[in-house]
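Shown here is one chain on its own, the form predicted on its own, set out as structure tokens.
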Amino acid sequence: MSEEVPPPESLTFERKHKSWRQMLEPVTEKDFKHGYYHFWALKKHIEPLDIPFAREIDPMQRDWELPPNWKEIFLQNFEDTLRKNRAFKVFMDICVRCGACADKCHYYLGTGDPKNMPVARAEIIRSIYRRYFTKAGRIFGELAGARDLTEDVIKEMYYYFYQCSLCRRCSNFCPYGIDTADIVWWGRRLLNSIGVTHRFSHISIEASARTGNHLGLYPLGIAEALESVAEDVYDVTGVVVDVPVNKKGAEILFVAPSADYFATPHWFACMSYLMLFHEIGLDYTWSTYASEGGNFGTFQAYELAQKLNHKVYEEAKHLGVKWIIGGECGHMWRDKHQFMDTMSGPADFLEDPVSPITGTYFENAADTKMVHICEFVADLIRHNKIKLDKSRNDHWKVTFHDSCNPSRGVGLLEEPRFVIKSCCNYFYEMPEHTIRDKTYCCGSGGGLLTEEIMELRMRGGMPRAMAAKFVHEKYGVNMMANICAIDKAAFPALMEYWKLPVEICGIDELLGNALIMKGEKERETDLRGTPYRRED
């Protein structure tokens, strides 16, 4: 038995910061941690999105290599997003600083760093919009809070800007209703106009402009990768199931993140897709342009969020079909229900959203005419139209992740859990603080999946690792569900960091497992291989 460690005779505190004044001056490149810090855009991704000024540089380096008039072009660019955006105006002047956000930040509680505060980080661009856009600033600098632009803050900026997933967390507990996430993705567009911007998302979003999907997978690949999945399908099932791709005149249009067509544990959920849809008879098609529910420009800057906003719709109208199913993705669903009818309406050539099956008008997609597979599935079951057998899933003690945006942002709250009790006969809350609206993020989303800050990631995910600690550690907990594509890449590294044995799924790879399909063979296992539980 180990000794106990006695307990220290005193314990301090010291600030890292002494006064709000030190809070003002920046952290630049000297200062930058690894595995905190991104790395710098690659011209064969920025140059074909139009981001000027592209060039290729080391952040650890004291030149950044900024543009002659760079000052200019940001402030210019800063008074344009003033006059144009009013939310952003109003959320430079109205912040009190009472520090309600302070630590409801994933990021902040992981690292401990003050500037990962909300009020902190948009402190960063907050002090620049009070130097050069109020007459206190103006006149009292420092002491209003302001401070002069220079390469130093855009260093700050980019370091700090991309230590955000822009989960909305902070912004449900401001008195204000500030939207700190707003703020730093409008800064992060003010940074791109100077060319400073960083690798991942454009990886992402250069290859969905250039072939519709973040893979950058072309048509034949997408209908080979469904294809192996019907195969699957039919090992585990017995059922030979259609894919129908690029199919004219269907009835609906189903668009997934590509995630789900190409990696784990993505493909479980694609395979119970492609099982729902067949038993159901649903007239249905894949598309190889709209290829990616997903939009990484929803990270960066409106404009690029448009780009790719637009190509749902094309092809809805180009294939003629009704309206629009949506699979298991979490900002695709920000971007479409707060974003699509304004960036690339009206869908007025697309049919009110009618399930064929039950006749229910999904009244929620009037505007957009896209529906979220988990209101689809929910209604099936609440109709009868399926046959669910839940002992199923009787290996599997499930918890469930609220996804950011479709919780927060889009309040899909109580169908993924309909679905889930359906489906499983063990099912178990985290605590209330950590769920539902004021769930915590998986703290890889936002443009922040990317490999070299591994260990803000890891921090940044600690609440969410530990609220499944606590379920895991009181129920037996083994699996976590959740409806987003980033969430299911980004946790099994995260549960495997913080060393739980808990597994990462999607709710309809539950749906799959427990689902009884006319013809279907005895099964032995679920759709990752795991063999059912037998009660003796």
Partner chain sequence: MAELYFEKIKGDSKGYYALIIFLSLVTAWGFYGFWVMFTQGHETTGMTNQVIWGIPIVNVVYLIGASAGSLIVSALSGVFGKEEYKVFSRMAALMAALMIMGALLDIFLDLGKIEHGLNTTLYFNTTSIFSWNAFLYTSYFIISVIYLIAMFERKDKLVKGLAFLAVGWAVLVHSGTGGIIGFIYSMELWHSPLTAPLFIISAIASGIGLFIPTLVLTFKFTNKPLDENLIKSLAKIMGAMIIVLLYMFCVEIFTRGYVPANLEMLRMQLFDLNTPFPVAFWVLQITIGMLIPLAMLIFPPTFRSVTWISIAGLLHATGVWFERYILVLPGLAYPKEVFPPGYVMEHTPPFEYAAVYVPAWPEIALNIGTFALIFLLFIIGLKVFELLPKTELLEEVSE
Contents of the next structure:
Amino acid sequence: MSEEVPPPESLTFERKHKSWRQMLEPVTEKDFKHGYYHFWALKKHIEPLDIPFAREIDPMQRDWELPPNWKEIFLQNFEDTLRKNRAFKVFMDICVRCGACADKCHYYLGTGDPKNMPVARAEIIRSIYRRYFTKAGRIFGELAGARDLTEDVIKEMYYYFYQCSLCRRCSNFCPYGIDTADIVWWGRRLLNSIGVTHRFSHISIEASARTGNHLGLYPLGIAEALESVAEDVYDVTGVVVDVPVNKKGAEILFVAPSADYFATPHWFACMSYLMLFHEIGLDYTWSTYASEGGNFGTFQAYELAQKLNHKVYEEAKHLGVKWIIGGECGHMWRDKHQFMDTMSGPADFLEDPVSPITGTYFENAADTKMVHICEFVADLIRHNKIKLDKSRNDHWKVTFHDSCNPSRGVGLLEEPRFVIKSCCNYFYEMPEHTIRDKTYCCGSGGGLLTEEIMELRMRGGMPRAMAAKFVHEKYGVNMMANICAIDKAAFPALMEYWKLPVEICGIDELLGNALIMKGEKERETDLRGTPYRRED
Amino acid sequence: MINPFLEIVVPYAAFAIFIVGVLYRFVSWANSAVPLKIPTTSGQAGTLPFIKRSFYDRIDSPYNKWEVALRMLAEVFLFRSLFKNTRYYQSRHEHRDTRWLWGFAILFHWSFLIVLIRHLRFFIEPVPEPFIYVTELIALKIWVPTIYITGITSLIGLGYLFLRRLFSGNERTISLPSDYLALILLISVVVTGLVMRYIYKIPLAPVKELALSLIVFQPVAVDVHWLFILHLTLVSITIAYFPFSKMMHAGGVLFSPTRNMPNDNRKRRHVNPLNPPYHGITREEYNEMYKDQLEEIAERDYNFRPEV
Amino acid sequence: MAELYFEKIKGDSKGYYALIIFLSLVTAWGFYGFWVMFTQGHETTGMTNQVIWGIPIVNVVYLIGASAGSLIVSALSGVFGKEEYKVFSRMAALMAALMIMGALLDIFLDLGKIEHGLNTTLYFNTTSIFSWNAFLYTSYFIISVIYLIAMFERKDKLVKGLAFLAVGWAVLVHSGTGGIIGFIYSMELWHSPLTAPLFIISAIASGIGLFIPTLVLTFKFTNKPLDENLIKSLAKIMGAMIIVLLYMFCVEIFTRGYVPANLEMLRMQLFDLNTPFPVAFWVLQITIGMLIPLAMLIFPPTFRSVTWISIAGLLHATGVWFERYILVLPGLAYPKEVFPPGYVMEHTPPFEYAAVYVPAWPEIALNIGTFALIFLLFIIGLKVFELLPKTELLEEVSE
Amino acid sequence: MYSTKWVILLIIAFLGICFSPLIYNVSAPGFELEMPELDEPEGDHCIEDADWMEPNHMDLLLEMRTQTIRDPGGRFYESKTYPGEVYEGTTYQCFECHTSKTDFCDTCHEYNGVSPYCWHCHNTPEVLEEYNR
Amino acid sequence: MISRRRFLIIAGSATGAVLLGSSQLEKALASARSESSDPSKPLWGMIVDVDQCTECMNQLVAETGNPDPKPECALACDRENNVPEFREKKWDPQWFKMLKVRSNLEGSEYLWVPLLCNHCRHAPCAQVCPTKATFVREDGIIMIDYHRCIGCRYCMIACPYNARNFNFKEPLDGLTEINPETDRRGHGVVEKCHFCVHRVDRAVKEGVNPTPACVEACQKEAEKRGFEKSALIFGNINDPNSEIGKIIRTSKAKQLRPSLGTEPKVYYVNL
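Could the form predicted in complex with its partner chain be given as well, to go with the form predicted on its own?
Below: every chain and molecule of the assembly, starting with the one above.
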């Protein structure tokens, strides 16, 4: 990776200021930069997903082999989208180009490319809207900011819609609440309709549609992966924990992103789920059919999102559980919070989410019946149902990275902080404008967690890295907690690239470290094997 | 100068276009479905009782419709989101609050609103005494040849909005001719108004007579000054342009799903009227596909215990 | 020195909101007082055709002084190179801007025809010190605001330049304000070349005096560690200024008193117990306002404690308010000697010896409301702007 | 149409605001489209051309007032429309022809929603009548 | 240590300020010296014969039994200029005050001395007015532009003669009769005697000698009481042949508070 991406010292962030006419000229494959554009989707991935016109090309080639009537299809779908989505239609109409969103986008800050301003990103498609769906655009053309739909425009859309991580930071600052992420999301769906799409997320969507998880693991593979997580738990704590899988009649279904039992540092968070559930004696089960909380469909299209999140409810019905707990994941929680109930609900076959340990009724999840692990844990801690030894995390000076989706899509800000403060002695916030609702993206969300755009990811992660650098230099922070699987995957590379000795963890890992279990041996290392210093 | 066309036909046409256009816009927006409840949550959501939510959290992440109403009011009248604006200093990788845009935007919008309200004196008869008193008070009447501050401040606000489009690099890049057009129209309306008020004074009684006759639909072509006809024509152009331009953001903000919906997604289900049916592998198909493996899991009694 | 970062306060505690509400109510009361004055005329005040300026003007003079004091604290780092004072610079600059704003507001709301008030900007009378002051005050306010913005934007060189400019301007503003009193040759008790320097000295002293308790309380309520040595050296500056002040009072009174014609008016100001002036002068200004604070600064046990220093500062700030009172009012209360020496005028009211002036409630409301407004905006400012130094690092070290 | 209830509410509010002047005018007692006739002044003509006076009288008053106060000879204003005719620069000069403030000044000012405050200090026939009975 | 460069900057700006200030001063001095004494350019002034006033007032006191009566001249002023009268003396605006003065020696007799605006040549009020609402007219009358006055009351403080009054309340409340020819004032502005400027202007236009209301009343009163001459004389100081011009040129007339250098145009004889 590193040999492809220029080192951080050599990056420049010069902002180019084009004229409005230049902005209307599409960026085509001639200007595509290596490290910025995505690989093309493979037939085998998108054909099972009913995405039409599957073909395998190189985006750098001149001819994109668009279907002959692509324009009609695109405009037809455009009109359909306007009818189906009020947000999209309103956002097409009401932008005043005040520029409040411009320097809110981490990709704009990282690349200086004016088309990466959220407003300009939306203008890419808005110019088409004006040309074909408004009178002013039809009559005045370029003067009204309208332009014809050409193959070049499609190329530009492909290039820039896949340079957005759907983090919604711009939406937070827009005086009209224009959500560029929403525009890009529906824009990607439009591109899908003419077979223009990228490779990365479709691999996972296809796998998840088939096997239930993004990694394409088969049921036994999942169970055995979880078993080895339990082995690691034994190694550290000396406690043998059970891992219920597909257990019918359990009270609670637990859904986590599949990376949790596959990748590090997700793994350590998974260990502490097992430890926690064992410790409080929760009657729960993992599932192999709904083995994935994450939903890469939410990066692509409504239908694909629905395809993936439907399984959670179907599995809950099948296993006859009462309600559901979801693990740490960012876009998963946007999906579970804002999408799943609408797309696949209602979940009236489940019971009210009441914590069997504390008796707390999770009123805010009354209809979806799905509770975030942080809410669940915060409730346990609040009622003193688990014993915690904060000093076991003393070797970590922790900061918390609000992942975009839980903060701007769910509003989950205080619970994670409550959990961290209960588990750690040293907790420091990053600068005010980079946390909570103003949090920065890791630079790799929204389907961008792919190797070929490493430079874009490193540049886009720059603001977050700088915030981390600030607390690292000021307080000696060496651990960045978060509640997002993509963050956990993206940050180690980002921190390495920006030369920050900051480790990444899920906040449940901190919980697992601090959790005092019945019958545990004296721990010599924390969950990730870092030995505790002996004071001899 | 009597000109029935400019005095009667143009204003009526413009007003009709304005009303019909705005209603058309409202209805066309309303004709689109709202597939998802997607509020931007800029604060702590409603959650467990011991998690404190401050007043700002209630505005920024509303949990019920009252809090949504509060959020919309703050958004419409105080430009709440714009108030949170920050600036990124690339050289130091540092953020600061920046409220210039907010300040001048709010200066313009409020001043202009007050100017509009004060214009009511031309459209109503008899003008109630308290109305004059109150509007003069809020319009900040000062000096002995009276000057209403709001007229001046709305021009200052517009001037700032215009100049930033010219001189700020980001702004120049994203500004379209239509952005300038809207500003130029408003500026010319304000300038002609100010000229008539302070520099080249024109008889008022015919103006009021014309305005009244228009508003009660008994149009009379009155002999008014050409400056006023210019003002009236510019206003007509502006309001006729209104529904088809970005100025429609005034109504659009009310339709913005990221702001006008409560963040109670998991508490109350949002129904998508056009929700497509599920296409994909059902649990039964899945059972078929991975029969062997699932059976093995069943054999282990659905419980995996590490061997130690 | 490592770069200093500043932060806002969270400001969502109950106490904060209670304070906001309390100060807003007081401000509203002050505004009501103004409204009564505005709609019913100055008959609602205690002023007369003889004592034509009352405590609102005393307040104006006081606030301008305090503003300069604050600004000088703020500029200590920029102008005098005392980097350690940078922690206060933003707060102090905001305080300075707010106080000059309060002064402008007071002077404006005390006008008889407020709706004509902006005429001062249209017509400029070069021979009028008041006209110059209208220009100086507004420009001073603008300079301190720009200075503040420059600090927010971290334009260090600009900040330094502006600090020089602002301090220079503060001296000008004070000389100007001194001129308002000192230039008036129709009244012996006002006409004095010493007024301008005396003004600057007491401005520094009272500005620091008022700023110390504000600072100590702000740091206390925001749980920030405060370097006591900084407060102590500020207090030392204040002490030195008090000594200079006492000296200048002596010079002024003796110079005046040497003229036989002035003896009677000095007797009224200093010894006539039928007037409020001797008490205001000897007890409130000299003893409580100067001598006791000075003693507290000299006496080691009290000098060691920041609380006592704050009290000393507060006492001195109060004392200087009465100094302004003595500066403005006795001159007005002593009738002008219109006829040649040797004549006695049978004084008809209100042109009489020791003319009575008892402030009425609208004036008092206006005064108190102004202070409430200043502190209201100050605590709102703490929430909105990055004013307070980030000091967790210090905590870390002390652990 | 979706969320019909809210949209209809919005449309009603919008139309209500747009047509509020009409609604007020229709419902207000004493609505008159044209300005009521002004009191016929005595004398042949105004200081300057009457048509010019209508929009510009305040400027003339302002100019006359400045001259009257500031110029030793400025109290007397020579008409530009009618050369040779000299008028004294007091507001009371106006009332020699326009014998009523209520029927002349106020009629027009009220119609146009203007409230000058000359009469807080300057005398009007009405005040004189009240005080000099 | 102050650097050389900084020193130069400071020194430069200080010199500039001094130069600017001195040129202003010179201009002011020049204007003070070049006072015109062209008879055709009138400079209005007044002479008060204190003996006559005392005589008249003593008679008036004897007639009315009121120790502090308001003489005809003051009443005429009130009527002419719509000066209100209020019961609370501290707010009562008096343009023309009749004051009781005596020598400070035991047993001296009282004099009655009228005090009105002294119309100084170098008027402190005009000097300090921040808006030039108070100014010295070419013919020497100190005028107040009430439309411009902001009510700051600094002029009252600067006036050495207590000649100015502030409108603490609405004058209409204290009026019983209104002279249509002059304005009233609103509350919140400062007012004072202006030598009945409307009479002066009219007289100048007609080419006759102006008489302010008080002077006219004084003449009538003198006639009534059978005095040889009236106590108040108004006229053009620049004209050596006018009555006032002659008296002033006898050098017997005194100004009040001459040490201030305000040079009033109201002169007192027999004071």
